[in-house]
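The chain below stands alone and is given as structure tokens, in the form predicted on its own.
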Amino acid sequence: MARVLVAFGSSEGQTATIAERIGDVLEAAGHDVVVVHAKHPPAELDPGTYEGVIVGASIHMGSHQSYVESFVDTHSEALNRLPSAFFSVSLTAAHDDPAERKPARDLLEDFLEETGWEPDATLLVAGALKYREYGLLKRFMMRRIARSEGGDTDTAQDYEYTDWDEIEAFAEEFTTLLPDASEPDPR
């Protein structure tokens, strides 16, 4: 059993839901998991005390949450030393065409380059359109963007594009990077 930290940034809740699912998969595999919102982490949080770390952030207005970038900057030494992974959530990742997903992939790579983090695994994750949770202006803007992209525009309902099987496979694959419980702690 390894201790694993799952830290995330979420603007509308989908990334938080994904982080929780990852935590559930890791726990089901027998690991001790702590899931924290990177905007308000506990003061005593030290990622270096874990055997693995997964960080997630969502893309809004062309960038990931700045507080997630600060979290990664602050803890980059530990993140580069430990088994680690990064997942990036966006609506752009919902496209089937790799060329249409390229902007999201570029933002993920820019985030890693800017922070100096070299995670062992990354994943682009399709997010959700939560029309019923948006204010009037945001609902209008998101509907307009969705229409221009050929997406879902009925604002009376929400649309979830997240591939939960892909999320679970990502978390299960991460467990193969974690130290075996029988191995001595290298610290």
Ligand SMILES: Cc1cc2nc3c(=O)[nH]c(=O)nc-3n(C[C@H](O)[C@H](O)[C@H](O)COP(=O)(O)O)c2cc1C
Given for the second form:
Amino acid sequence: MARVLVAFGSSEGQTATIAERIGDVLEAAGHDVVVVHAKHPPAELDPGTYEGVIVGASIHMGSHQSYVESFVDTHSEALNRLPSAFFSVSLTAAHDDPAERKPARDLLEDFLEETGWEPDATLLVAGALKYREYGLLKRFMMRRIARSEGGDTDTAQDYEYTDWDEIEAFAEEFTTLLPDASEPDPR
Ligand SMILES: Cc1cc2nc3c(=O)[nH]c(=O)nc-3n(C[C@H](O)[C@H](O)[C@H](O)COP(=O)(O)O)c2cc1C
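If the one shown is the form predicted on its own, what is the structure of the form predicted in complex with the named molecule?
Complete assembly follows, chain above in first position.
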């Protein structure tokens, strides 16, 4: 069993839900998991005391949450020493065509370059359009963006593009990087 930290940034809740799902998969695999919001982590939190760290953030107006960037900046030494992974949630990632997904890949690479973090795994994750939860202005703006990109525009409903099988596979793959207490002692 390994102790794993999952830290996330989320503005409308989708990345939070994804972080929880990752936590559930890791727990089901027998690991001890702590999921924290990177905007207000517990004061005593020290990522360096975990055996693996996964960080998630979502894209708004062309960038990831700055508080996630600060979190990664602050803990980059530990993140580079431990098994670690980063997932980036956006609507751009919902495109099937790799060329249309490229802006999300570029933002992910920028994030890593700016923080100096070299995670073992990364994933672009398709997020959600939560029209019913947005205020008037946000709903109008998101509908305009969706229309210009050929996306879903019925503001009477929400749309979720996240591929949960892909999320679970990502979490399961991460477990292969963790120290496995069930392995026989070599002595
Ligand atoms: C105000 C606003 C701005 C957004 N800007 C972008 C953007 O620049 N690029 C993108 O791919 N997705 C953008 N999105 C889509 C979000 O990344 C997507 O809704 C994601 O699921 C949000 O995750 P969260 O709920 O964890 O914050 C935007 C969404 C909102 C509401």
